Amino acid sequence: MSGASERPSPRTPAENAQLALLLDVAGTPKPGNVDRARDLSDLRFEHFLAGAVGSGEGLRRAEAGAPVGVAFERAVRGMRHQEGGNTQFGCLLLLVPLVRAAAAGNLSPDGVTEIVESTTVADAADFYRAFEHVDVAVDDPPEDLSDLDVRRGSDAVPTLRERGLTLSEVMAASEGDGNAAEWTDGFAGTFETAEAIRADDGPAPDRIARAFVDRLADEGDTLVRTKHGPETAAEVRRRAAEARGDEGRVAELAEEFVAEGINPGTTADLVCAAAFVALERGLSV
């Protein structure tokens, strides 16, 4: 591991992960998502602040080299200690292997891929157990994988063990999920967006909010597709593309999406992970 003096950030990887969670929800406007200027009917800004604090123990375990599944399950369990429910499940799914890679001194596509490929069946079991802490919106699995539906939680663990599926293999089988795609593609979108955040200027929350709109316009959002269907997801992407670069229009879009129940949460997950990488690479706060 590289010495602490060689890292461009004055904070530890776990601290930067928590800071990324906080900066992500502080950025505004982020159309359809909770931010410092707007709440949803059942999910408030304060819930995300509490979730970021609660995730700390799991993130510190990841930094210390704990298995990915153990660190992730503990981070989600701690995150849940607020009244809003699922605030940052997807963020933590991306952050935990990134924190592991950063702590090992290789925060890069190759470094995080090495972490991902080293995951085990036990990691997969802990990943499934994490679904028992919060409700997570996911697509129905293919019929031949119904016994591995993540919503079964611990009940699916015997099947995982019988089939010998590692967490990496579970992610590879989750076709169409944006966060799983990051796991199987060396976190390509995360690192690309991190560089966009670093190349931007102004306060970090503003950079993150702009990166969110850019990402939504360029790639669309898999949570929107899961909840509302592919046509709505395509329309959301089009509207984001038309609004980006126009602060007033983006603010209007934020109100419109909230009113319409459009919540591009997968995009927020990736941008949060990108904020972590940017912080690790020297983004000043």
Contents of the next structure:
Protein chains: 2
Amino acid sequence: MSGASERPSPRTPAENAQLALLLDVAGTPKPGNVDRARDLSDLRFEHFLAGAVGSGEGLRRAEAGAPVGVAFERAVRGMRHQEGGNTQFGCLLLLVPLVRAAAAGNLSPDGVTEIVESTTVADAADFYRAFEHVDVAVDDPPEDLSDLDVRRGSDAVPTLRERGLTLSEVMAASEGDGNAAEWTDGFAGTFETAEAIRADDGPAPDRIARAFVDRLADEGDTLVRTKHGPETAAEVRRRAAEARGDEGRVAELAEEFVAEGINPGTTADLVCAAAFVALERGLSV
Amino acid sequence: MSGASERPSPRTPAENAQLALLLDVAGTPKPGNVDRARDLSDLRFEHFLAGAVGSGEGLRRAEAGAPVGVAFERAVRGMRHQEGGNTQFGCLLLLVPLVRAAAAGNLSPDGVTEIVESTTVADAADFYRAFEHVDVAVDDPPEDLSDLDVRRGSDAVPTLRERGLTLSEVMAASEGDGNAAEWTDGFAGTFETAEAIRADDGPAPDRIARAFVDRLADEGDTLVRTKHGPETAAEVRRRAAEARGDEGRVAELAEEFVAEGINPGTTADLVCAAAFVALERGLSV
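Alt. form predicted together with a further copy of the same chain, vs. the form predicted on its own above:
Next comes the full complex, and the chain you just saw is listed first.
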């Protein structure tokens, strides 16, 4: 249980990714999200458990070297085999290239950037197809990209092909989305948060919950901004900063965010990806 | 969420088995066991999550038709990739033949009995090898079977071979163990409990927690008897019977059992196996 043990993980990358999905929902309190102690009205803890189980096949394909798009679409399709709706779409978008990089023996900003830059138009098409399995809250795209609104699903594929857009180019065009920013920036926030988790003490789910509040306080959440606007997003960030380090206050914030319908989901995605990196780097459970 | 939907499961048998491991630990309160709301001192919730992840490979081998012993030993070895010790050995002993039966298209008392009766001396040897991965609390064997004490691990294999004992014969000789009783009795308790879970209402983890208390009240727990003797086991059963149906009283019982070191683990094993059968038969999550 030491903070930054260098013991290699006993698990495969796909297993660590599945475990990261589970640890992420086990950490509590994670204000505004489903966690070990909190369900939302139609989205419950067990939906995340089933989502993690269903994601396994796609994650194993990523480990085996399948194209990012193929592995991601398969993971999302399996994840969706539960009645809660979208549980882990964003986490999987981060995990799949990270699992590819780990399986290739280079889980680092350079290693994952190499995976990102190798994506093709076919990967972009599979990414769009994955949106047909779930309702994902996204911003309207810029005017000149309206044919490429992800909510169009596979209807956007001809336009993708016409313009020859790869998945990394689609991500680079997705301004203001926290997960897309990780893709274009060598997963800087993910690796930074992974090191924070490793440097912390105590059981893994507790570290993850603390990392969640820290990240929300430092960076805010793009899903909150998409759903509620920049003012609410700034306010949520301020409240997280005020509460962090005070267990009782964080627990209150968890009640408040749920009551207000505030769901910092992008922060949960990033912390899940960071948990994966931490597990690969020897965080023990 | 209806009680006994006949919708076929969207998951494979190995996925349903992994989900059953997770739902079993998510159900609360399960007096005396780790659950969504309770950790024991050195055995925490996340150890069960990691145990379920690590069990996946062995469960997939069972689904693909690997011998019961091979699949079980592999599942236990993967399960043990966490620092909590024995989390799900007993559940896996029940799940592996059930997954085999489900994959063969006959998940019924007859179907699983066919799998049990087809086990060989090699399966028995792998079963003994699996004990080397974990500390499992068991009773002393009868005098004439002391060479076959499971705690001897692979040291017992020559004796197994000499006597030509199959795994089903080893189970039949394990008097007084609840899991072995399921093996020799067509998994009667498992199938009965699965139907109780399906006939109940509400979220799957809640149904599982209620089934746990009912089973403990009706049948007692053989792990409690092994560790604490028949009088304590009878007392535990009586207290479960008194508490059942009263949520507050069951929650108190959870605190009391933990304080007293009472861990009805065999009941948790059976309820986990029953959750698998219920999922295969259409219980939705």
